[in-house]
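The chain below stands alone, shown as structure tokens; this is the form predicted alone.
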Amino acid sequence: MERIPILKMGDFLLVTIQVDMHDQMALALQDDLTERIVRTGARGVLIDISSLEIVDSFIGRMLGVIAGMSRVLDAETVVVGMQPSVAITLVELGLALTGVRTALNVEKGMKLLRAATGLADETNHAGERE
């Protein structure tokens, strides 16, 4: 079976989902995911949805999970990409998401995730404006 890769980034783990998730590479995820938060001490979690265009209430739900797991092993997950079609599917099918940060793109979720964790901006050391 396929799985998506999970790279650290600094105090952080990256997922970019770039195939149409499964059922059983959904479970694999959140399994090889919390096993990595624990193994590296993460402390935030950003999963990039960008290439999904389908998301069904199955891998909606798992991605709420994903997050309170996540939560509990005292990491923070924010979810970024989401396809407006995506976004009005999870909405239909009344999946809220509680308790999962969104943002529109990558460099804004990390952004969050430091926020979330406490963690300085390492993106404005010069004084730049944002």
Contents of the next structure:
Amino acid sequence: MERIPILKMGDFLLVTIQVDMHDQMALALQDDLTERIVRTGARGVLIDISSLEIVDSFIGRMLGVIAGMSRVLDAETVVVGMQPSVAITLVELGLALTGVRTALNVEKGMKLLRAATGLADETNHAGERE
Amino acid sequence: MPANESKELPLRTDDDIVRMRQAVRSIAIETGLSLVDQTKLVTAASELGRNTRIYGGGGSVKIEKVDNGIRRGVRLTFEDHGTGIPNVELALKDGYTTGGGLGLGLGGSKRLCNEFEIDSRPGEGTRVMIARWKP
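The form predicted together with the partner chain is what I want next, because the block you gave corresponds to the form predicted alone; please supply it.
Below, the chain from earlier opens the complete complex, with every other chain and molecule after it.
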């Protein structure tokens, strides 16, 4: 089965979801991320969903579970890049992604992670793309 | 696909759901639905397709381009021959689930569409029809 790659950058893990995920792939990502947080001692997880054309209740639940699991493992999760049409649909569907931190783009997401984890100084160079 | 024509796809595996989402998206684009309306329709389709696969034990979806003389739209009909839903009213309530999900699938997809019809008979199966019209 195809798996979503997880990149490590300093104290953070980066995930960019670029494919139309089927359910098993979402479950595998949950497991892979938990394992990587523990193995690397990562303090933050950034999930870029800017390529996702829909977020249904299954993917919404996956994002919530990842945020919850990482919090328990002393890491913060931030979900970035949600398309406006996806945001409108998600709220109408009834999913508010309670407990999931979000940011508009990768840059703002990195800033949020650095602030939340108190790692501002060491990783100040990371995530600056423009 | 010309107006009033339809295609039918199986809903038995995770991959079928992904293929169905892509087929619904492309017909929604052909019909001229806005990006937000496409997204709502595909999201509703994803929820209902998953219900068909998991609770219905697999089934099919009919995807139709429809034209009522005034408006054009897309109609989707999900059908399975599973155990059926004993209490449809309860199943439509947000947060109600028998499968460990979030319980948003049925009620949520109803909110995302212009038309929603459900016909379920215990022991025989479930049929859900939704439609989204171009304003």
